[in-house]
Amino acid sequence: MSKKRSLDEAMALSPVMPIVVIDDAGAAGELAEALLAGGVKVIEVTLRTPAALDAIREIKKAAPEMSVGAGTVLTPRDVGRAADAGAEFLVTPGINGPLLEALFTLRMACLPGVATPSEVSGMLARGMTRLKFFPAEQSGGAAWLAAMAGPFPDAVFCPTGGISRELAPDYLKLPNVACVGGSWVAPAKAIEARDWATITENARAAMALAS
């Protein structure tokens, strides 16, 4: 069993941290092994299915060495279930409250989404600093990102949203940006269709994007 990893630790790992939304969650240890194969050692299950808190089981039984995360984390119900389930760090796509209270109760990492000035700097002043850009390609891009390093020195991004393998290195050239979200490396129809050749070699192609 690997040790628990720090929130930048588990955003060191790949360039590029799938995104991967998973309906049945037999499949779950597979595509685990698919994506290290690849070198890819970071995932984030989205809470889109009912089979996400089960497949994010699965991944810690069958790849211990990989850090999971949870994302699409909307309410203080979800941050329970996915600790629950062995979820190293969360994603949320926004950020209220509730949530914040049950993140800073429950001790977990996380990435909270923010998409304006006034959401960063609401992040900062509650000591989170690791945050998620999004929607990134339609709230401003690689661009907007550019413009925060100046007045948010501290803050760094995880941009997720739109962000295809062509457009990553424009985000990942950016001193504040730490890697991106993609659902491009593991996408719902090649894990449905247990293709996990592809997702291997889309896992080599997103490790290959490190500068």
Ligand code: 3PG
Second form
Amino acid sequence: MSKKRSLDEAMALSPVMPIVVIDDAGAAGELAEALLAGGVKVIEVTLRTPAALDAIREIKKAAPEMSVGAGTVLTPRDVGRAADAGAEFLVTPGINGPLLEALFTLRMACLPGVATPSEVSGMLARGMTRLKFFPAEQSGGAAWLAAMAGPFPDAVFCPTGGISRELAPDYLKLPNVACVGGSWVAPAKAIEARDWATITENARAAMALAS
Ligand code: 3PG
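Switching from the form predicted on its own: structure of the form predicted in complex with ligand 3PG?
Time for the whole complex; same chain goes first.
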């Protein structure tokens, strides 16, 4: 049984957090092993498919050293279901009052999604300093994040959305970016095809982005 990691520890595990959409929970264990073989010990399983919660359970069983987060968390019900499935942390594309209440009630670590200075300010006021910037490329990219560093020195970001392997270094060199999120490490098509070799190779490429 592995020790539960803090959000900071989870964000430090890989320069790129693989964001995955899984249709078959039966593939989740092998997916986790393929990522681990490439050195990536963190994964965000999006709650976009009926298989997602079982996939989280499978990963925890097959690869206890993997830090598993649940993504696309939208409602208080999602928070409860992800916590029950054993997610170590949650990631949301946006934030709302009921969602925040559920996070605090269940004491779940979370990267709330923000895309404006007011949202950053609102999260900091609630003591939430680790944030997802989404959708990163569409909302101003690395330049937006660089502009946030002055007024919000306590905010640390995981930008996601449109960040390819080629664009990732522009983000990772910023002092207020801990890691980036991306679906390119384990694309849905590769998971569906059980192309573990490609996923392991992508994971190695992701780890090589560490500065
Ligand atoms: C998501 O939530 O789907 C992420 O932001 C992934 O974005 P990407 O597919 O552009 O990497």
